[in-house]
Each structure stands twice: as C-alpha cells, then as structure tokens.
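The chain below stands alone, shown as structure tokens; this is the form predicted alone.
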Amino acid sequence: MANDKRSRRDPWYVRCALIGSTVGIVGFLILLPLADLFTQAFALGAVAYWDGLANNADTRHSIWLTLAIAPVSVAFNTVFGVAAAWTIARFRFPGRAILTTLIDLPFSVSPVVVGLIFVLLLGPNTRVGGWLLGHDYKVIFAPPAILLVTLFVTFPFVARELIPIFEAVGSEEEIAARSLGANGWQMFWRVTVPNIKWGLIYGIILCNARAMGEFGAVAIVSGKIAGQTETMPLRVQKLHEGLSEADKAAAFALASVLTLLSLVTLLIKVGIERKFRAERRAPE
C-alpha cells in the first residue's frame, strides 16, 4: 500500500518546479507591483501621503463619488440578480436562453464600447439626450452616466453566482414552506435566502470590487471633470500625468487607497469561503 501511494506521487523535482513557478509568477505579477505601489505612495513621507488624500478637494470628491456609485450599483444588481436567477432557475419560458445570454453580455463587451454606446444613446446631440437636457436632466458627463455604465459592467455578477445555486438547491423546500402556510415573503426570507446566502454575498463582493475599479466605460461618459465626474481610477490617472513629484505621489497614495479597498474585499471573500467550507464539513 505504501509503495502504491508513493508511485502515485509526483517526483519531488516536479512538485518543486510547479510550486516554485507558481510562487514566482504570483510574486512577480502581484506582490512586487503591490510592494512598489505602497513604496511609491510613501516616497515623500506619511505627511505628504496624507496631504495628497485629505487636502485636495478634487481627490476627496473622487473618493466620495466612487463610494457613492458602488453601493447603488451593488444594491440594484443584487435585487436584479436574485430576481433573474430565480426566474431562470425556477421557470421554463420562451426566450430563457436569450435572457441568460444577455445577462452574460457585459462580460464580452469592452467597457470602452459600453461607454461609447451610452454616449451615442444619451449624448447631448442625440434625440433622447437633447430631450433630457431640455428638461434639465443632464446624463452624459454627469454622475448619472457614471452610474448607468457601472450598472452595465457589474450587471452579471450576482445573477451568475446565483443561477447554479438555485438550480442545485431546487424548489422542494420552497414548495414545502408554501404547503405549510408560509406566504411569499416568509418563504423568501426563511427558506430561499438561507439557501443562497453564501453565493449572494460572494456575488455582492465581486460586484462591489468591479464597481469601484471600473475605468474604461466611466472615462468615456464622465468627461473626466475634476471635482464633478472623476472617480478614483480616473483621478489616479490625472494625478499620475501631472508634472510634479507631489502629483505623482498623490496618484500612488490614491491608488493605494483603492488597492486597500480591494484587499479588504478580498479578505472578506476569503473569510466567507472559510466559513462556507466549515459549514459544509460540520456534521448534520
């Protein structure tokens, strides 16, 4: 038996080569850039780091705008994702495959193309955009356009996480709850949500991370107006294009904040995955 187990193990040099190459690639592509980012952010000292974030009104506004757009996008796509996943998993209807394909569409369309589509649809020189401007509703080159493109690029995340979960769980527990007298909301909160909670949280985390980091589509529809329509990624680019060392340090400082938000999201994801695995291993 021992010889059989040893015969099925890869040779030590294969294991070392695979582990070493994996660690090396991760270190070169992820850890090294992160280390350089934080080194550059604090290159002029902690005081300059704080000044680049706190004492610049345009930078503060970019942080506020990003932290305002992301939760709204997440909330909308959470509601839509749950409804769409439930509909696709529970019902068979004409156009179901087309609906599933349309949900996946933002994965295959370039964000720059998304931004251009909204400009061509709602720009000031279009029929719809002109009508909106005539009624004092500015969409393109204003926060509403940023929200629209962010909603589009984050559209699939919650739904795609939940569709396979709904299909795997099935509807038996929901049918049993209804047969015992539960109304629709009781069934949803006490049966459906507990069954999908980890997938739902995971989808929300991915959606939030994508919303905060979106650049291409936002760059097209925002106009990059300082203090009005610049999100954190756009502000990082503008500061990095500045000529002074202070601007470049401020760019790295703001990029480090965006990175820290992403790392927090990643840590939450890891914690959720560990808790999910622990629940699956726990005895019934």
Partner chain sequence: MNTVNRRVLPGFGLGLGTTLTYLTVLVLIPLGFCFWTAAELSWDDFWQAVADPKAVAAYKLTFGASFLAGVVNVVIGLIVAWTLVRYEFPAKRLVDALVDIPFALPTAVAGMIYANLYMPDGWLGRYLVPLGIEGAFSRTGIVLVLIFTGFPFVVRTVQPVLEDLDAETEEAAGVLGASRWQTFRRVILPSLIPPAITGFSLAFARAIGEYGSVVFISANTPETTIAPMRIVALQLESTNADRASATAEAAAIASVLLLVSFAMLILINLFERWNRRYGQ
The other form holds:
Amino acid sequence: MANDKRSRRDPWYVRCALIGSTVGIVGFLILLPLADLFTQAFALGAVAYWDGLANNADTRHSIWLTLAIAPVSVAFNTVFGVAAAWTIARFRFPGRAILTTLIDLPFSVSPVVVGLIFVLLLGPNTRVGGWLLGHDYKVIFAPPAILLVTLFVTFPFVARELIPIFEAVGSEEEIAARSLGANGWQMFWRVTVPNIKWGLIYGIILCNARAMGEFGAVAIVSGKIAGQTETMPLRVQKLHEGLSEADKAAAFALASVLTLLSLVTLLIKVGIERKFRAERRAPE
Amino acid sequence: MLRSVSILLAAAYLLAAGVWILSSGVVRRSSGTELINVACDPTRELWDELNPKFCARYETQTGSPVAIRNSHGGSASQAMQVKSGFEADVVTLAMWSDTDAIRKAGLMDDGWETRIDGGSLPYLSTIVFVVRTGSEKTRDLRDWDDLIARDDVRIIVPNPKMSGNGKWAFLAAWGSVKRRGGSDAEAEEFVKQLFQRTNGLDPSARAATENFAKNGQGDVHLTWENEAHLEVNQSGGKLRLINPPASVRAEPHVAVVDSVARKKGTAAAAKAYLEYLHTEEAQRVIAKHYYRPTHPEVARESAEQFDRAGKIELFPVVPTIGASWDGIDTRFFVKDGIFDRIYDRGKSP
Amino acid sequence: MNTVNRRVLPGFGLGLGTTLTYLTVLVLIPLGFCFWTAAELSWDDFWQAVADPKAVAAYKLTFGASFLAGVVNVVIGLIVAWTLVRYEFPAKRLVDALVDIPFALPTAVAGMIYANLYMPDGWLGRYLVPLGIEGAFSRTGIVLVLIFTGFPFVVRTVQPVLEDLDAETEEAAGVLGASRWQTFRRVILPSLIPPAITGFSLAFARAIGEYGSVVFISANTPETTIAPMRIVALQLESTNADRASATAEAAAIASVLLLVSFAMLILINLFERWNRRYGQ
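Show the form predicted together with the partner chain, please, because up to now only the form predicted alone has appeared in this conversation.
To see the whole picture, the full complex is given below, headed by that same chain.
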C-alpha cells in the first residue's frame, strides 16, 4: 500500500508500541467486555440459555415488542430522512442551514430529557394526554409512547447519512432523466434510489441498531409493565434485578441477543463499505 | 418475483407491527380480562408465583380467563406513577400512605381499606439487618443502636422518599429510640448518625439489594424481612441475617384502584384477585416467600421460620411515632421535612 | 443551480413540507414544551431548582466525567486512528470493525457488562479492587462507560484526515532534515487537531446525555449521580405535597441540559464551518 514507505520511517519500537496499544485499547474496552458477556450468558449452560430466552412469556413479549417498534420507527425515519436529505441537498432556500442543524438536534438531547418532554406533553394529567385518555386512547405508559420516543432518538440517522451522499452524487443524472421525460416518481425510483442505495442501507441499519437499544427514554415513558411495555433493554434490566443465578444468566442471555444483533449490524456495515468502495473504484 | 414478494412481506410486516403498536394504546373497556398490578419493588418473586395460581383458579371458577401484568419499583415512585396516570387496576404498595395518596388524588374511593373481604393486609413484614459473614465490623451488631457504634460501618438502605423499604427503615430507626423512652431530639440525632453512614440511597428496595448482595457494597443492609431471607438464602453462606429485638410492624396494603377498574370494567376481577390473597393457598405461598401471613393458622405454622434468628417484637408506627400517617408524612418526608434536614445537612459539605 | 433545480427537479414542496411537519411535530413542539413547563416556575424557584446543591453536584459530575472521558478518548483515539491508517498488522480489519461496536451496542448492555467486569468478583475487579481501584459503582466506573460510549468518535473523525494527509509535505520535511518527531509535531499534528476537536466535542455531547450505561454502574450515591439520573429521581421522588413543583424542577434541570447540548451542537457546526473555510 501507499503508506508502506512512510510507515517504515517510524522506528520499529514506536510501531510496536502503537500497535500494541491499539490492540490493548480495543481488547480492553471492547473485546474483553464482549467475552465476559457471552461467558455470563452461558454460565449455566446452553440449555439454561435457551430456557431464559424462550420459556418466559414476558421475555418473549419484550423481543416481539422490540422487533415491532424498531422497524416501524426505521420506516418512518427513512421516509423522513429521504425527504429531508433530498430537500436540503438538492435545493437552496432560506433557512437551509438552520434546518440542517435542527435535524441534528435529537442527537444531542439526553434520552432522559426526551422521555421527560413526552410525559410533560402527553402524560395523562396534561391537556393533550387527558383529552386522548378521555377518548380512550393511552399514549404514555403504553406502546405508542415507546414508538414516539424511539422516533425522536433515531430521527437524524438516515437524513445525516444521505445528505453528503446526495451532494457527492450530484443531480446531473436526475436532471437528464427528467429531460428525457421521466416523471418524478420514475426518476426517484430508477435514478435516485439506486444512486443512494448503500448510504440508505447504512443509515437504516444504524437507525435500527439505536432503535432496538434505546433505554433511557423508553424507561421513562413505558411504565415498565412486564408483558406489555417492556422492550428488550428494559427486560434485560428487570431480569438483572432478579436475585437468582438463573435470572442473572437470563439477563445476560437476552443482552447477548442484543449484542448479536449489533454485531450483525456491524457486519452489514463492513460489507456495505467494501461494496461501496468497489463500486466507486470500478468506473475509474 | 422473489424481490417483489419479499418487499410485499416486509410491507405487510411493517403494517402489522404499526397497527399493533398504535392499537395497543386503545383502552379496552369491556374485556376485563387483564389486570395491571403496580407493586412495590421486593415483591417480584411473590407475584411471579401467585399470579399463575390465581389465574388458573379464576378461570375455573368464573369460566373467563384473566392475565396479570406486574410493574415494580420503589413504592412511593409507583404511587407517583399511578397518580400521574399509570392505569393500575390494583396497587400492592409498601405502606398505607402511598396507597392513600392515590385516594387523595381522586382515583380511589374512600374506605378502600375495608372493601376487600378479609381486609387490605394479606401479609405483614418488618425491617431487619443483613451483614457479611465473618466481617469484623459487624460482629457485635445486635440491635438498632449498634448500627452507629462504629464510624467505618457503611449502611445500605434505599431512599425513604422513593421506596417503602427506605421509609420503613427510617421509621423503624426512629421508633427504636422512641420505644425506649428517648426524646425526639435523641431520635433525630440517631437517624442522622445512621444516615450519615449510608452509602448513598438507592431508588428502590431491589436496587439496594443488588448493591449490597451482588455488587458487594456496604457492610449492613437494612431491608425487608423477605428480601433479607431471599438474599441470605441465595448467598450460599456469605451473608448473615440479624433480627433486632424489636422493629417496625410494616403493613404493605393492597387495594383496587376504583376509578381505573370501573373504567376498564375490571372491578370484579380486581377484587377477586386481592381477596384470593387471603385464601390458605395464597397465604402459604406468602409465607414461603417470607412475608408474614395474616391467616391465623398459616401464621402459626410459619412462626418458626421468622423467629429462627430471634423473635422480633413488632411495634406499630401509629402511635409509636405519630398520631396519624398524614402527620408522619408531613413531619418526616415532605420537602424540607426532618429527613431532608438530617440527610442533606448531614451529608453534603 | 438553485433556480434550475427547483424548476427541473420535482419534490421541493413535498420534501420541505414533509421535513418541516415531521420536525415540528416530533421534535420542536415537545422540546418547546419542556421550556414552557420550566417557565411555569417563578424566576426564584427556577433558580432554586437549577442551583440546588444536589443538581449542581450532578452537573459537575456529568460535565466533569464527560470532559475527562472526552480527553481520554482524544488520546486513545489518536493512537488507534494512527495505527489503523499507518501500519499493517494481523487482524487489523477486525480491530477496525470492532471500533464501531459502541455505536451499535445498546448502552444499557454496555453498562451492565462493565459493572460485571469491574465489580469485586468480576474478571477485572478481582485484581483491581484489592489494589484499591474501584472500577464499578464509583466515579471511575462512570468515566469508564463514557469512554466506551464515546470511543468511536475521535477515531472516526481523525482516520479520514490521516488518510488524506499529503505524503509529499511529510517526505519533504524528512528530506529537509527534520527528525521524525519534528515532522510529526510540526507537520502532522497541526492537521490532526481540528478533527480531534470535532471528535472530542461529539463524544462530549454524547456523554452529557448518557443514561442507560451509567445507571448500571452508578452506586446511587450523591457522588455518582449524574444529571439525567437527578431528573429521573425528581420525577419519582415523593411526597404528595410537592408534586407539581418536582415536575417543574425536573423540567428546569432538563432545560439546562438542553441548552448546553444546543450550545454544543451550534459550536460544533460553527467550528466545522470555520475549519472548512480557514483550516486547510
């Protein structure tokens, strides 16, 4: 590689020290905890692992709830993300810079604050929440609130990934498609989507990872009702608070499922990056 | 072909998931088959065992199935959640005042204590000590005043403003001084000394148990009797139970949240659920989890398991400490009450 | 280009409409409501809530621990980024991929594992605790999990800059007789400072809001209560009489956190814009 020449110039002891530190840092911060997690999850054996996951109705419900909340939030935020990125990257209009900053906003808001503001706004004792409850609709302490806070915390992921990609790709092909007579949707599905495909998938998997793992905001709005509003991370905590060895193992088993899901996310990410590079290199 | 099928499937899944989530917000009036039990923290294992038993019995008796969902947390926090709209059908909190706060908020009818056949007190409990086996620091610990005999003893107890465990422990400590004729000033000095030795205050009973039993924090754990037995039994000899000669008579009340139950049409099932607690079957489960049963016969049978580490004389909070619960709450636990005075001033520099 | 685009490309109205509606309903109205609730307090009460000793202790810990974690992340992030860009070694690709784990792993899981590792009978705790190093249930533990959650930021901001670094300048410096260390200090380091600052601010901004991982490793003592935990406590503390004010107090502390995170966000954006214009 091109770096070889320069890298050789660093004295060998510097090189060894830095590589050693890097491996040490990553091992200590990331690998060791992961190893610990799986060891704890299997502490009572594979049978107990499966038992902890599959033979508890509340745990199963939490898995289903997370598997419902995450894709729905991702779908909403994907539609929004594409719309926002299209608007911001393709057009110039007053307030564009402010809009770009506002989209980033949810990244910097503490999840606890997110939970709090939705309770303040839609809690049963508030005007809006009270009105809804009067019409037999519960938001706070019910799954709709979990969806709302998840939407909030995962709001920017897709848009943020797409804006730079839209800018990099440029609008020439789209303009060409239009001038050849394609209507807006044809242009979007045939030209725009294929161009931003990898960025879109990348944004979606990051959004999904965060949606499945959200804890603080969900903890505040859900009421933590077993079998009803407990998502996987909340269930992990509930199991972890049980005192028996079986509870502890079950907590780590469920946590290991979340971890596996995040490892899958990373695999897809690595795959996309490789594909993306290959596609970029191909025309050269 | 394959592609359009998978897109269709994904869309169908998304739609189904979306509909499920959104429709789960609709309050079901007529069904009456699902009860939410908002409970205090240490009763997790108890309800895990009682709920299926009740559900089976209810179904055979009435022919209609019922499911029970539990939520756990610090007792005062749970009451707070119910007051701010958490739709609980029944509350099984740690103390009268937490339950009555829900009545004060207009969610429960007056006289809730007497509306369940058998009463609102299916079990009693108390506060005891747990120490680490073989620890030099707690070798001579027998009674309440031994807790402050050494400066280096760290006490684990949850926050009295959030947790029933914390509140009962505070009141037990205060009462231990009053019972032997001590003055209010002496009692205040004692609890101040005691809370100066705390290692911070956990938000709920179970969080404190985790901190003490699992995380190895602190030297003495002031906890519910049932929680103490549970953690000592789980510890494999590493923890030791100490029954003080006297402690508070803790009364965890249970009640139907009338306004919610009426609205959801669950009033009958909720009442049956709480009345079931007085059956002999339930009382045996209660005793098995080291709550003190109120059924006379079961109480007699199980007396031995509670006295094994020494008989505890249980004193009631009213009138040992105050004339009424309301008075006790305003005196000790509201903002700038005695607890804030001794804890904030005692702790922060 | 602007006017051309709007005439040629469709969807401006639809896109802007969707974006603004969604943003307003989901983000702006709820956030505005937080300030609104806090504003129900009189100025004195607001100040009392915000400057309450417990709240102040919580801010100090939040900002202090986040800052410390950010600084550590700058140091280790630079080392890791440098190694990943400049050197070849076995399993390099694996290490590179592992760097992103903190982005993908739920923070609550991270907090739980860290607590388990550093508690007195954990894998690391059993060696560290006898030495007096309390890695769990202490402030150290909080800094540790914040380092974990913020770890990828510095690495990922510095990496592309290192990759694009002009090889010729560096070689010229060498030819002109600069030692390796001098080249690093005078030529390479200056261009690494802006991305490191960006990475630091991102990690810092993330850390001040972090909750999920910290609750697992905090000992619930006043010394280990961060600001988000204080908000939760205010929401749930009794007793009956002071309910409304407790909610408003929680909103007041939340407003402070919100203002700080807005400020961070604006600073980061300004810094990046300034850096793009004058940095190179």
